[in-house]
Structure formats: structure tokens, C-alpha cells
Amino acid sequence: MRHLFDVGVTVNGNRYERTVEPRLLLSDFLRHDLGLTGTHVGCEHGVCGSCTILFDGQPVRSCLMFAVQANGHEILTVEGLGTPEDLHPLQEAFWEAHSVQCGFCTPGILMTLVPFLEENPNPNEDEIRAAISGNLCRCTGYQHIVDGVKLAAQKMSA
């Protein structure tokens, strides 16, 4: 017998009711249930920080969640950040800094950061590095990553 849950949630300002498995992760059901393949999949165990959503405002690795865990709450991915008409200057600063590669980790950094500046709106280059340390980056040795840090942190106080 299988059991199954009604899971009400709210991404990107979007209402969502669906029925799933209580095994079910969060990350699979924003990839597979709702389509939004920006939340990366990278080592499954909340190592590597590629999942990272906001959780009710807060980054958390949607890979160690259960869907059920979000009904009633609200989520927002890295599609609900920006367009490719009206960027977030998140995204805007790393598309001018060079800040990325091969593109994998980066949904989960920019979920990572904009917390980060919205607390932090100057910070310095050992706070930047902190604050991504959970989030692996295999291409760019982090430097441009920092840089589009410091210029989005630029952008956002002007």
C-alpha cells in the first residue's frame, strides 16, 4: 500500500498543490514535479551546495528535505531570482565578473549569496569567502566568483 500526501506550496510567488510520496525530495519534486531544473543535483548528501533554495528566506540544501517537509511554506529558485530581460543584479554582477564556468554550481551560490548581501551589504573578501564556502566550485578557482560578489554588493547599494 502506498501512501501519498497533498503538499500546498509556494515558489517562486506561485501556488502549488500536488500529491507525492513522503520519500520524495524537495529537489526532485522542484526538478521533476514542477519543472524547474535550475535547482542543480550534485552529490545528493548536502555536500557540495548546488540544491540550495530559499526556504521561507532561508538557504537550505533542498536535497536533504522531503517535499512534505515544504507544504506550507515557501520557496524560492534560482528561476524566480531574475530574467534574462530584468536580471537580479546577482546575476547581472556575475554575468559582468566572469563568474562562471561551467555554469553547475552557480544556482546554488546565487541562492547562497542573496541572503548573504541582503545582511551583508558591504562585505569584504574573507566574508564573501565564508559565505560560500558550503557551495563547491570544480571550474573557477572562487576569485571571480568574489569579484561578482563585491560588484553585485556595488550594484545593490547604489
Partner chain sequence: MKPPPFEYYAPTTVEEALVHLSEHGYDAKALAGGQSLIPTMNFRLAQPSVLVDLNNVSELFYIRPDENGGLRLGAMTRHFQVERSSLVSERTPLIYEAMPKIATPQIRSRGTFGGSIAHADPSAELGAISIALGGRFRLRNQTGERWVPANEFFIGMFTTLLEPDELLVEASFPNMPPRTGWALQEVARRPNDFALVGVAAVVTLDKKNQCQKARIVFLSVGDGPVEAHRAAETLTGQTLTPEIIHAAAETAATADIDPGSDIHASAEYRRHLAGVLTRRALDLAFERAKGRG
Given for the second form:
Amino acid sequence: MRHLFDVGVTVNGNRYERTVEPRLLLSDFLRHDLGLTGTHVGCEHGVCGSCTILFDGQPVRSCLMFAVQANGHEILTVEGLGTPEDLHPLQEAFWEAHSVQCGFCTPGILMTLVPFLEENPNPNEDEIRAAISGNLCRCTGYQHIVDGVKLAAQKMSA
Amino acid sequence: MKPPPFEYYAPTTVEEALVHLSEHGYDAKALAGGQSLIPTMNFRLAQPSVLVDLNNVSELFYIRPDENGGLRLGAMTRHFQVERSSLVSERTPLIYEAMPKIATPQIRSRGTFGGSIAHADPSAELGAISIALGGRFRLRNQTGERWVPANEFFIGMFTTLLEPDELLVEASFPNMPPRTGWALQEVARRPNDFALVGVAAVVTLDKKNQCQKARIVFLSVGDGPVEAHRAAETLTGQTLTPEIIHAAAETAATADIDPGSDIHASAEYRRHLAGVLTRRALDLAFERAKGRG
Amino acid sequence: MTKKYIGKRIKRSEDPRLLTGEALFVDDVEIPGMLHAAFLRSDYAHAYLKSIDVSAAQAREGVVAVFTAETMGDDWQPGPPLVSPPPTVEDVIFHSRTQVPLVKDKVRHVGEPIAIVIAESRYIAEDAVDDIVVDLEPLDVVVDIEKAMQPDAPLVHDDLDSNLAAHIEQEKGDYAAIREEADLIIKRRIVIDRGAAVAMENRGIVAQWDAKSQRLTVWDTTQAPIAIRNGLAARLDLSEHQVRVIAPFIGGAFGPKMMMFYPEEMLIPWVSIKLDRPIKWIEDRYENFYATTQERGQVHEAEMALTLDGRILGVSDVFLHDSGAYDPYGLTLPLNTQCHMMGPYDIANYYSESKVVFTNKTIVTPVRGAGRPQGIFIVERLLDLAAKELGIDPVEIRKRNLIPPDAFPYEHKIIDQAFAPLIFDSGNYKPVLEKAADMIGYDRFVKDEQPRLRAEGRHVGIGIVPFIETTGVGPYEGARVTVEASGKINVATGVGTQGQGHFTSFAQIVADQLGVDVRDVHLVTGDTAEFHWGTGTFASRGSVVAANAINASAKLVREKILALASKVLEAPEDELELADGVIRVADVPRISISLGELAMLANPLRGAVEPGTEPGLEATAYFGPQYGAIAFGTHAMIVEVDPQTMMIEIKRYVAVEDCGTVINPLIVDGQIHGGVSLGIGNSYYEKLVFDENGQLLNASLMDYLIPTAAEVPRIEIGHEETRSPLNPLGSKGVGEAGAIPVPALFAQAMENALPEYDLEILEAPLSPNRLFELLREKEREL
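Got the form predicted alone; any chance of the form predicted in complex with the partner chain too?
Okay, now the whole complex, with that chain kicking things off.
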């Protein structure tokens, strides 16, 4: 039997403790062990950005980390951002600007943008495009996403 | 695409990490940011039986000035930390300028300076830049440590002088002399992709604006970073006129490199790009050198 | 019917769930006791399967079962063809060869499944796949479609005489005769290469057999849940009501999720029954590059005959179409290409011959655009070359050839993808072309800006391409609209949804018909338990076929509402109005009843329902168009290229679209953005590179380059609205339009940017490396 490891991690403010095999990807841990299926998996080689989460406040690919590495750390996933009844201003802006089509890449894009907007409260179009250049979207052509970010910046600075 | 099983160690000190590496030898891999290793494992192209995770080794995370005006980077310093460091921007502006070109924001959150160097991907910017800046790497094993100049460290495709029981713990960069200019030029299909060709140039001028020293280092044209010695030689002692720069770029593209072909670029196209980019890099480095009196 | 919602930019009702991670995708389905599947897939493109030993895999801890073609026994059968061979055209050759669930004797492309492993986790299943020992005897490989047609080529299907899968000729007028009268013949060989759809969500299936109730539930990333339900029932020897297929939220589809049946789609439910356990299989990205269908590969020998003043007399084209290893999708793609090779132009003489070719590559089925971009690429490239030759401005030569507005319906006298006559129902092409030229400032750019930029040594070019899109084909869709006792409206339809905003646009139609708030209309799609007649979401047909079915059923419900309200309120129907969820007597607003109350009256608990009436305010209706509606548009682009590095920047992009009645402009704009983005990929970034052994050399998102936010420019959109006379809403499809003209447009703009090279771009996609080669060739010539 392979060695198992205890993992204690805070996700969206909730404390979770689980026992995992070291090879378990953090993305699978969040989705299937913790049932937080809002984090999506699109490539498992770190290119598409769908699985982006905040790890100690930094946007990272959860498919390129092992769950065991999250021990003692803090994670924010899309479930911790807002609820349908109480959307985060960025989610609100995405809704208004039609930044979502199939919605598969959306959680990863939101999690990429949350820290970006904190650091760049008034970004221009090029900065926004660079910020999401590590998130692939096949539906929107990115334009309404960019518009959504601009709108969010307005909302959040108001 | 799930990784194969492995044994996992998460040491908190370098010493402890070295014990595991020494014990497991070639079966073990050090896990730094994991941004190259984990995808390779997910594809099951790499199947290390032991991973020694360095992410809890706090002594490897630092950006420090060195007393001679240079810079020291702990191997586990993450790209995003380097990217935001004013010290890096002051002392090694070439590194600072390169950071946004490395992969995506999310990869830079996690990827580490030392990890990129030790991985020795021929397309990586940091290897070529380290050579261009005359950097050195500190390697440690259980019995001691050694310093290896960056231009001797890379010995082949994904291969370095690192022994299985050794860990790269630090990168060190010397003070950049006055009247030194730098540039990194690259062509990538999309901004976040590995460059088809990239070139780092560092030029130091003497008081007469003649080139005292030049270093030109390519990425993505060989098994590792490739230094254009012949081209650099043609610049030494010269006033960097457009003709001289053009000729040096030509030399770099034809005599200094022997690029290969892949699905994104033929050898001929790479050679052509090497010439174009060298010219642009030298132009810019020369301009900057003049401006830094 | 009021027009409170149709045509308005209504926020999508599905978004809050998508934005918060609450929406259910297939991989989110968790069932206690669920097992996980992984496949052993062939590393060879063409090989005989000599032997297979699964004993080590079976013995691995955590493995529950391993199946091969042999252990499937009599349940092993090739998949049914998805689209039946064409019945109506003379002399058509069609060899139907459909994919198999697991390889039995011969592998025909890399990635074809050989064995399926079922284990406690996907991790263990993948470990066990590595335990399987398989002996494959490699055969010579057919990769290139031209070589595939040579007499000595290896055969993909041994029982055929050649690799010819199908052959179809279509003719209009007499091209051979008109050719003799032409002033100018432009003849070129044009190559379009293969790309991938790359939906961000890979495919996935969860199947749960409930032995107690004898029912099978399948969650499937399909565009066509009803067809999957029907096929599964037939294959698994179940009645249709025993099978429920749910296509929940789907993370993008773009055509390949319309393939039926993928081997996995049949196997996972089969295994679930066999083992009496829930089974999940989620395709990974690596599998997606081999096992999910692809498209676009064609080689054309094309020519155009013209007069000196640039009138097109005729077009002739002989092309090979790459079908991959099997041809379950029939002739849809080559027919689409044939139907778009005359573009929006009035062309009297046309000859087209298509040979569909088997190769040892992944199966080809439609990808957003579906044969249409190829047709447009051919006609536009030929026309550009003719314009150059004749010294006519590219916009002018197009204007001279557009079908005039009084010529509709315009009959092309060939057949379309549905084997129906190709008839352009309606159109007004010139205003759309002019609007695009105006929006991008065509004249000003050509006269002032471009000469100035050229003088600065910059290479900036402009392109403009009009196009058509066949949309909204039959056979039919249906819907059921119900007024619930709460006054809210429930709508069920059979099509699946993959990001098109159906929950909202369909609700807008119903809200207008019934005079309710759009937020009170709840839509269910993609669940066969809710509605089980229909075909699916494909061929840009949702907003035409399904939308009109919904409109028709809402109209019937409206009639029921009025009839009952008339009795209850004791007022004639024509004096009643429906608004805000209430039925009022127009002149006496206090005499009114809410929809909810009326719904309760329509479904009484006591008393007698009158003979000849039905309970409830509910109706089901269907819509099947007579033939497809033809959308159209014009795109324009300004591109800058650095001929030193071959890097490009699209500086401006204009898209003017006419898709008939626009139900929700926000959604239509989004569809165009996404389509253009794919088109940009197809122009300069996305090419699947196979080596001579049929190995895909860029099977990852690192190496297969789909555009990021940095490559896709801001897209300026203009709309015109020419209603289709073929459906009551007047709508046309728009799902694929964005992708169709882009490669042709890009080629034109690039040639225009590099005048000193006198470049001819006769291939799509181009790439920096290919551009470098082309420029080198030209430099050597000059």
C-alpha cells in the first residue's frame, strides 16, 4: 500500500481535513474529494487555465499541483467568490457584459482576475488581455470578457 | 492524464532535502514549482519514483542584494516575486524585462527561478539570460557546495552539471558595469508560448563608445542556451555602427548556431529570425548602453 | 404578440449559476459506488491487432474489469451511420464504414480504442492501461489524401478497392461550354488543412444502470441527447422509455459533440449495465486530440471563368475531402463545401466533383463552419486573383457579381447537406458589403492611409469578404410550453445547449407570446425525460428550427389562454390583452385574471372537463422548415505584418451580419466573436500536423495553438436584418457564420499588406513558417 498523507487545508474559509495519495492532483482533490466542482479541468497540462484557483492569494493552475502540497495553505475557489443571490462585483459585471457563453472557462478566468483587479483597479484593454492570456476561451473571442473586466473595474472603484 | 504513483518527501531544510536526494539517487526528482515536471508526469512522460518537494524549504526563498552590487536569488524564488522586485529591476533589468515573457501569469505564480534553470529547457529565457549576465549557480550536496558559471552549467537538452544528489540552491549575478546595455528579443507564436527564437544581448561600452565587451546568447536554437562567441568577438573594440551590428548578426545566425527544425519553425526560418533578432537586440542594447553613462 | 423582449439585449438567465460554479457539467456528476474508465488506445495509425493480454491489468488492485472486442462477444457491433447516405443524386458512390466500439482486427487511426479498463479511480485505471500487453503489427499508413488515391496506396478498409469513400458530382448550367467564351480563366490548386474544435470541456459520459427499476440514465456531453437516447435503446435492446439521456451544461461543443456514436458513448452505458455499477469516463485533453473528431482537410483543383469586366461566368472545382478512418457523417461536409463555392454570387455555370477519401487519421465530422469556410476560401481566392489580373478593385469586382435582391428565392439547382435543393430563400447582399466597407473605412484606407504607411516602410493590408451561410436545416424540432399554477411558464425542448444562451433567447420568444416577464419563463433543454422528440443542436439551427417550434407552441398556449379567459371574463377574445402575467379586458382593465389563476381553472380538481377539450394551459408543437435559411454577411480586416519576423497584428476587424430576425443581439454578437476567433485560428495558428506515420505531432494545447486574448482583436459588429420568409420568426442561424469568411479574408489582407512580393496565398491555415517560405520563394523569383 502506498503512503497516504494527511492534508489540512482552508478552502473558501472552511477547514477541510482529508487523507490523500501524494499523486492526487489538487484539481481532482477540490472537485472530487471536496465536491467543489466549480473549478473546471480542461487540459491537465497547465495551458488552458480553466482550473485556476487562488493559492495563498496567488492565481495558480490547480492541475499543476498535488493536493498534498496544499497542506497548511489557503485556497479560494469560485464557490468562495459569490452566490447566485449575492454575486461578486466581477461576476455581476460578467453577467451584464455577456462575458459568459458555455461557462466552462469562466471560473478560471474569474479567479485569475480577482487578484489582477486588486492590483490594477483601472486596467486598460491591453493589460486586461495580457492578464487573461493564460486562460483559453473558445466561445467568446474574449471581447465580452474584456468588456466585463472594464465594467467590473468601474463597479469596484465606484 | 493522471500522474503515476510516487513516494513523496516534503523536507523543510536543504540539508534534509539533500538526504533524500542522496538516498534515492537517480530515482528521485526535486519538485520545485512543478510547472514543467507535473505536466510531464500527467502525460506520464516522466515517472520519477520519488519526489522531493522543495516548497517547504523556506531558506531557498529570497532575493538579496550582494555586497558588490550584484544580486542573489534563492532557487525557490517564484517568478512572480522576481517580476515584482524593484531590486531585480535595478540590478538585473534584463531579468526583470524577461519575466513577463515567461509563460502565463498563473505559471509565474508557482514556477521558480531555480526550477527553470535546473530544468534546462532549451527554450527557457532564464538560462540564456543567466549566461548573458555572467551569472553563477551554487550547487550543494551533503558534503559541500560548488559554484558553476552559467555558461558551463548547461550541457545538453534538459541536462546540466547537476548530479543526482545535488541541489541548485542559488543563482548569483554580478554587478552590471556602467555603460552596459541589455536587450531580450524573441519571436513567439503567441506571447506566452516558448519562443521560436530568442536572443539576449549585453553590451558594455568604453568611454569612447566602443564596445568593450558583448555577450549574445540564444534560446530555442540548440540543445540549450547557445552563446554566439564569434559574433561577440567581431564587436569587441568596435564602434557599433549599423553595418557592424548587421555583420555581427549575420555571423551569429550563420556561424554561431545550428538550429533544428520542428513543427513551428524550420531551421532556415530560425536562422533567419536569429539574424533579425540579434540585430534588433544589439541595436537596443547599444542604445541603452549609451544612455547609462 | 408584443415585442417587448425579442430583439433586446437581455442578460442571460443561466449565467448566475455558471458564474458561481453551480452549473452541472458531466464531470460534476458524482454517484455513490461509481467506477472510472480509461482506454487503451492504439499508438499506431494502421496495424493489425495480433493479440492482447489484459491479465496483469485485471490483477491490479482496484481494477474491476477489463473489456476488449473479444470479451464483448455479440455485443460488439460497428456504430450506426449518423447521417444516412444520399438517396437523391444520380451516380453517387458512398461506402459506409462506421467506427467500432473497440478494435477487433485492425487499427485505423492513432487513438482508436482497443480496450477499456474499469477501476476504482481514474488514476488506477490509467495505471492498469499501462499493464496491458498488446501486439500490433504495423501496416503502411495512409496520411496524405492525394497519396491515398494513388493505385498502390495501402487500404484503410481492406474490403474496398481503393480509399475512395464517396464520390459526388454536381452541376449547374454548362461550365465546359462557358469556359470557351471566357476572357479569363483563373486556375489554382488550393489546400485547406485539418484543425480541431478544442471545446474547453473535453467529452465525458456518466452512465447509471438501475437494475431495480430497469432504467438507464446517461449524462453525456452531446449536442443531440434524443438521438443518443434512441440509438442507445436500440443497441442495448431497451425500450426508449427505459433510457434517459441528459446533456447538462456543456462546455462548448462546436460540432464534434454531435458525432454519434463515439465508441465511448456506446461502451460506458454498456459497461454500466454489464457490471451494474455507475461508470464515469471523462476524456482527457490528450485523448481529445486523437479521439474527438476533426475537420477541414481538402485539396482543390479550382478554376473560375470570367469576362474582362470581372463578371463570373462559372466556377469549376474538383476536390478531395479527408474523411479520416471512417465516414459516419455521410456527405454533409463535401456537400456544404459544394454549396458555398459560389458564395453570394450570381453564377450560372458550376461544376463540382468531390471525392471523399479514407485516411489513417481521426474521423472527420463538422467543426463550426463545417465545409463552408473551404467553399468560401475557394471562390474568394479565385476572385481575388481575378481582380488582380483584371485590375479591378476587390470590392468593386464583388459588387458586380452579387446576387441582386430581386432574384430571391434564388435556385442553385444543386443539392444541399440535407439532400434538398439549394435555394437561397432571401437576401440583400450589397448593403451589407457596403456597410462593412464603410465601417472599416475602405476607401480612405486605400487612398490615404495605406500609401502613408507604406511610405513609412510598414506592411499594412486590408481585406473584405462577403459570404453566405446555409443555416437552419430540418428535419424538425419540437417544444412543449406549459403555464404553471404559479403563473410561471415552463418550456421543454429537445435540443441540447452548449453556451448559445438558449435559456434566455428561447424564453424571450415565449415571454413575448404570452405577455409575461422573461424571468418567469423557465427552459429545460437536453433532457429526454422532459422532451423526447427532436434531433439536436447543429448546423446553426437552434434559433431557426427550435426557436420556431417554441414560438409555435407558445402561440397555441396563447390561443388556449384567450379561449378560456374569454369564457371566464365573459368578453370576446379580440378584446383581451395579455401583459405582465395578467389577462385583461382591454377597455375595462379591472376585469382581469392572472395567468396562474387561469392555469388552475384549466386544471380543475372537481367538475367535468368538457368533451373535446384538454386540461391545462399547455401545448406541444413542432417546426420543420421547408428548406434551410441562408444567412449572410461581410467581414473586413486590416492586418499588419512584419516581413522580417512573420508576426502579424490584426489592427481592425469588422463583421456585418444579416441573420434575419435577431432574438437577442447580445448573444448574436457573442456568437460572432467566437466564430471569428476560431476563424483567426484557422487562418494563422491552428493546424494539426501529422507525420508520415499518422502520428499527430502537436497533440497538446502547448503545440496546437488556439488564439488567446492577445491574438483576437476587438471586433466591430454591424447588423442588417433580412427576414427569412421560411419561418414565422424570420430568423436565420448565426452560430457558424463568424468562422466562415476569416481564412479567405486573412489571405486577401495579407497579400494586400505585402504588395512587393506579389504573394499568392493558396492555403489555409498559413503560419509564420509557411509565410517565410513563401516570401523566400518570391525573393528568389524576383
